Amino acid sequence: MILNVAVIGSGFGGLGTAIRLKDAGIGNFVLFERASDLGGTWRDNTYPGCRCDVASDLYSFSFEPNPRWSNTFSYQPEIWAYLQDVAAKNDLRKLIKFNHDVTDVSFDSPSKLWILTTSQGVFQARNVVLAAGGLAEARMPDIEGIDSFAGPIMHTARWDESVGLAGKRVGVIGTGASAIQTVPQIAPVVASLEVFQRTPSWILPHLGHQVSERSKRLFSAMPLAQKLVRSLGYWRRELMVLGFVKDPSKMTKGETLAREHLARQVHDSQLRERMTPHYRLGCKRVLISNDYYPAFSRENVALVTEPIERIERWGIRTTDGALHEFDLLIAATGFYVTDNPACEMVHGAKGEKLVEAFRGDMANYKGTMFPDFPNLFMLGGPNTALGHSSIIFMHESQLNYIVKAVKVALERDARIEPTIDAARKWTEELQQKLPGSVWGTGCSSWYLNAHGKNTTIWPDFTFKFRQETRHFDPKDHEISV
């Protein structure tokens, strides 16, 4: 059987796609999931302290509000449970092919079909939606000798609960989002903890708090009240664009707040200096935490800023010659984003790999479609990630366009792709905005590809992206039957 739509992934993107396809009356589609359960990022990331840094009311589907969030910034188990509930409410499990690892997605021009090779067989589809997510493939650090370490090494995104931490000498590589959540949780348990920092992060106070039972009852009885809270949170975050994109010098107010937060929590002046960033706030991902800095006041916790030279059998050798001995290493080193392996396996009508779009060598249309990749759509495509708001808002915006395009493709039995002129115009205009933004102020971050080009972040207000993706515009596409 030829599928109308093949959806790859069952996290927020995949489930959102399934719901919107059903609402549009589009049937004969399935979701391919490599794991044995749904949830994507929020299924896989189970490290201690894992939570979202976007408010719960905004980091959820607008069409599936949850009035029972226990915290204004939810922890991983509750977000995963939310996705399970969404799937159950919309009867989506029967549409998911679990344990189907997609290894190749290639377009066959004669048949106008996509051929999907999976761990459990080959499938054909008229349309494909890539919803695997940008934070799906954990990136281990590229450090000499990493395979020679005698003890276990685990990535925060692949946490192994069977590895005991009590009484262990532990090294954490990285000081990004997952590190600042993990470190405070494991510090009281381990014998010693050394955190290896390459570049300090800007850290702001965390404003998350428990949601009262009264508020939960109010949101259940009056959904408009929760919608108002969501709207206020959304517009408050949109104001950040004034500094992120329009005038990076406006970020000094946030920098002052972050420095005051650091000064209140780290009293050692030398340690404080090593933890102070020397780049513009927002150039790297802005972090929030109230317990990361205090963890370093513990006698068993130390910050290491000497660069790592190599990993040896018994620990980490730094460039000053010191050997830091460990029983266990934890890599808090993020994900493959601009070189996502999921994009390596997608081949267009002329054989190109989709990863070229993230390398900056291929034009894209609205971060969603690509010339010579007919009837292929990507959630979280080039320059659709955010530094200030919720990726769920961006996914829902993309789905407005995707569902309309899929309906046209199915109704006309058509091959649809953006014209090269429309794609180039979109890509070039977007790239022209980035040098003057906070992400163009000179730091190194995971937003940049190997050539230093930002193919990750959306450099504008998110409501403008919503406007751009509201409709399917035939004149910007080649439609052939």
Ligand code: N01
Second form
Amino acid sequence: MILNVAVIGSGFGGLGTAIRLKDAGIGNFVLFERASDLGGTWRDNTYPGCRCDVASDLYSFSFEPNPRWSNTFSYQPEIWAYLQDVAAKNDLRKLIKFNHDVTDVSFDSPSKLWILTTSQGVFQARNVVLAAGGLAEARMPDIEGIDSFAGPIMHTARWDESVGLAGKRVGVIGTGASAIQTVPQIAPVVASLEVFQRTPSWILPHLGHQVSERSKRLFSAMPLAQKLVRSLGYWRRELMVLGFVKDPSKMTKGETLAREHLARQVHDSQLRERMTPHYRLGCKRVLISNDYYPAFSRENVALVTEPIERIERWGIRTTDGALHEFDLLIAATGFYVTDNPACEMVHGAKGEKLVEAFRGDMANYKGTMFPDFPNLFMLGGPNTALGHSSIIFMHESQLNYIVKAVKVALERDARIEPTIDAARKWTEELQQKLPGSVWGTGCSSWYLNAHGKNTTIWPDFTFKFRQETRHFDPKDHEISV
Ligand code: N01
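Swap state to the form predicted in complex with the named molecule from the form predicted alone:
Now the full complex is given, and it begins with the chain already shown.
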């Protein structure tokens, strides 16, 4: 059977796609999921303390509000449960092919079909929505000797519950979003904890709090009230674009806040200096936490800023010659973003790989379509991630466009792809906004590809992206029937 649409992934992106396709009356589609359950990154990231740093009323589908979030910034179990509920309510499970690892997605020009090779057979589809997630492939650090370590090494996104922490000497590599959430949680359990920092992060106070039963009752009875809260949060975040994109010098206000936060929580001036970033706030992802800095006042926790030379059988050797001995290493070292393996496996009409779009060598159209990749749509494509707001908003914008394009493709049995001119115009105009933004102020981050080009972040207000993706514009596409 030839599918109308093959959706790859069943996280926020895949489930959102399924709901929107159903709403549009498009049937005969399947979600391919490599794991045995749905949920994507919110299924995989089970490390202690895992939590979303975007408020839950915004970090959820606009068409599936949850009046019962227990915290304004939810923890992973509740977000995963939300996705399970959304799938149940919309009867999506039966559309998901679990344990189907997609290993190759290639366009066959003569038949105008995409051929998907999976761990459980080959499938054909008229359209493909790649919703494999930008933060799906855990990146282990590229450190000499990593394979020689005698104990377990766990990536935060591949947490193994069976590896006990109690009484262990633990080393954490990295001080990004995942590390700052897990360090305070595991510190009281382990015998000792050393945190290896390569670059300090800017950390602002966390404003999350429990949601009262009264508010939950109000949101259940009056969905408009929650919509209003969501809206206020949305616009407050949009204001940040003024600093992030238009005038990065405005970020000094936030830097002052962060420095005050650090001074309040870390009283040792030398430690404070080692934890103070020397790049513009926002250049790397801005973090929020109230319990990361205080973890370092515990006797059993230490910060290591001496660079790592190599990993050895018994621990980590730093460049000053010291050997830091451990029973367990935790890699909080992020993900393959600009070199996502999901894009390595996609081959277009001329055989080229989709990953070139992130290497900056290929123009894209609205972060969603690519010339020579007909009828293929990518959620979370180039320059659609955000430093200031919710990726779900961006997904929903992309889906407005995707659903319309898929409808045209199906109704006319057409091969649709953006014209090279439209794609170049989009890509070039977008790239022109980046050098003057906070991401161009000079720091290394996972927003940049191997050539230092930002192929990750949307450099504007998100409502502009919403406008851009509102319609399917035939004149920007080659439509061949
Ligand atoms: O990963 P990261 P993450 N030697 O890439 C260090 C999302 N997320 O998993 O800064 C030594 O931010 C690296 O050092 P440096 C969120 O979007 C969201 O923490 O490159 N250190 C850095 O400190 C987030 O931004 C939530 O110098 C090495 C760290 O490892 C994204 O996921 C929660 C190293 C990696 O930080 C990624 O966050 C958690 C090496 N060889 C995550 N290699 C939410 O709340 C890397 N590092 C939604």
